[in-house]
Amino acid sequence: MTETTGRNMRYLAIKLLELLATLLLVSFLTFAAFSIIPGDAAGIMLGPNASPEQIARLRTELGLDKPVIVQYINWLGGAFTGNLGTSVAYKLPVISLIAERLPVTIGMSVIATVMVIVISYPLAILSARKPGRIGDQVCSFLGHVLFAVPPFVLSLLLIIFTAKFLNIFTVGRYAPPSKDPGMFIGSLILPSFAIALPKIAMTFKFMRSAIIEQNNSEYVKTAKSHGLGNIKILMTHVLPNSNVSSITILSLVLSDILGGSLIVEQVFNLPGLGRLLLSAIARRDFPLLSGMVFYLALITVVLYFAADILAGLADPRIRLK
């Protein structure tokens, strides 16, 4: 094993380790938060109304009559296997009603990803080749706006245009991947471009700034006294170093997409995570809500580890600090 194998191996057992404990955190806290709440869960769940034997058969079915520790060890363990318990509300494995509604929030957040990616890093390449230009300064001016609108917000104006104005638009057309593939498709993309607007200000902002510093630094100066065109100069050179700033304002956008959509999906009546997250709370449904939390956070880890991974493919240097 050469020298460069062995720091790549260390450089990815130290990001697998700090994974499984940040997962072991996430857990934790969630456990505990939901631990803590003043009052017996299971009389919150039943309500008033509820007699002691009723209360007594959910704490039962629940496990909470058992000591902290052994609640929090079986609850960790059903996390890490898929089994989260069954919702009290819905009467189903908390699990598959996350996997039914899971499809709806994944998807807006890939596209809204996408429409980042495609619209953002051109305007940031054209905005920073000529910056204090007027196309550059509109190109801003129109960022600081977008960033500062919430997404909700940016959900009604998008509503009240295509619906009343271009007539093109309906909120609560909606049938489920499995049944309508094109009408699934077609339900989130208003949705996902309410998302990706502000996002997509944001990685303007930061990759103008990536891509002007690099253009200022002593590299480029170097290739272009050498000859080099700007379009080589940018796809060879700038762009390559600007990767690692790529990669995490991408991984910082994809986590505040995930939560943002939570948002717009109520906006937009879409059976998504958000609403069922919301139904968990109003309903005190303890057992569904503690799993969602779980898992949300589990997948901004994910996304987080990958990004770390990724920025170390990109720059060696951070693999060998």
Second form
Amino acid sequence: MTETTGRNMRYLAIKLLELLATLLLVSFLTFAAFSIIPGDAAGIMLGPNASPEQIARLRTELGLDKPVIVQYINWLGGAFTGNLGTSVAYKLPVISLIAERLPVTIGMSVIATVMVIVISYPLAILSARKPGRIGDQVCSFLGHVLFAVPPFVLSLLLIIFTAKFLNIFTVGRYAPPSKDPGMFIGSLILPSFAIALPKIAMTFKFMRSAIIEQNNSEYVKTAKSHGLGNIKILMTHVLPNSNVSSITILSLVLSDILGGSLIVEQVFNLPGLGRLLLSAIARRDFPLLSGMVFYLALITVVLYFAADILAGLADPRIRLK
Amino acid sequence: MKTKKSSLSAAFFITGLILLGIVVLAFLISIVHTPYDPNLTDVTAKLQAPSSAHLFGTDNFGRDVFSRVLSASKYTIFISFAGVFIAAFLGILTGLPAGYFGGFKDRAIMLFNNSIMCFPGILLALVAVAVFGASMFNVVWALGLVFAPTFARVIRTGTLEIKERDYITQAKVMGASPVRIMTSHILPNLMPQLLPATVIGLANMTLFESGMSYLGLGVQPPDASFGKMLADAQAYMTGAPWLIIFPALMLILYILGLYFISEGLRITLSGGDN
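What would the structure be for the form predicted together with the partner chain, rather than the form predicted on its own?
Starting with the chain above, the whole complex follows.
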């Protein structure tokens, strides 16, 4: 017992060290990307009409006159304490700008993930029961097709469809969650669906394979020969043994969904992180951009870390390796 | 069972080639001839439905959608191939030594690789283009950089397996240098891994490029790209659905064709179903 606990702690410690190393490297890469900008960052931000005094003032404001290593340490310290400086374009703290847009992005990601799980798992289980049957083939074929449609194109097609046939116009209808929670969620349903569809296809394909593999394994055959029912086998053997597959695919899907939401929310004209990103790009607002890049990468890193830990919990072979 | 497998992979492969062929054909035609200048505006002929004069109709500037679709396939094909070339090149440059030498070099390269993979790909590509300016060539190398770690992983895994084979040991015994072993003994044998990765890379890169062009950070106007055409069409889409349908269809055909080809390759190379 103590030995296992020791090993578990060791696994956790190694994973934590890995997390820290990755975070440090990610922060360094983010910082470096904005430091190697050709020419003077302050000059680029202010545009060609800025006076030398204005540029000098912005340089001091951003700390660009200090040595690069000092700049990095300051930036890193700020990043982990939630102080990423002030947006040049908005004149507001970067962190509050991000926080303001977060509900849309998080909301879409959560709804899309729920859709992926609720739709792809039952389909995968049903398809895997009799692989090669017509229902399985239809699902697999649809999966391939859906996978090939860019989410923003799916969004456009969904908008046309709902407007033409259901007479629902979804674009531009939005209310902040604090004002009208129902309308907030309602406005996120269609865009979430557009992001979720290709990921449903991806998860379906992956989980179908995982379940078929389990179904063909010896212990399932043994369980069948002992007269256990299909549902009992599914719930007590097949699904628990597919946990690692689930964790792997869902962590990939989640990070894809996050990236996908950046584009799709533009199609539906929603005020999320994607719109903030585009405006930061258009205005060359580098403090805002680097802050967003770092925090979005941070979410992904923590997500993968959590997936690793969960996989270790679900399958002792992973953590004892 | 064997024949069923090979016929399934052949079906995927041939369907994929046909779908891809349609887009490649459009690309080839666009080099020789387009019915109209794809960027020529004509306000007297704006938003016309498909007809014999304008096969796919006209857009809000009176530009011929058919000519623009032909022209856009050119950029889609060029960007995806050039981007994959860069990604594969960088992937080989990092993944091959990582897998071959192992140890510290491997750890360092892969830690760097994995860190890049922590950034949502589309975000990295958008920011690169934002910092260095929106142009087709910046999109190409940005996508090349974003996809390089995926290739590096595939190459590394393949190299780890191949370097244990007898003929590599023999080459070592005969005094071949590491560079020679990697380039002339390992790399050619990585084709079974590299080929599907390349085809999938082409498809994924097109997904990214079209999204970036949709946001106005890809191919720059007035040049036509499927993404930008769809963005411009959004304001007119209920009245003029042809503005959406044709570019979307071509884009989907290209990506779907590539996926089918890669699925066919995968089934053939792995010898397994599901």
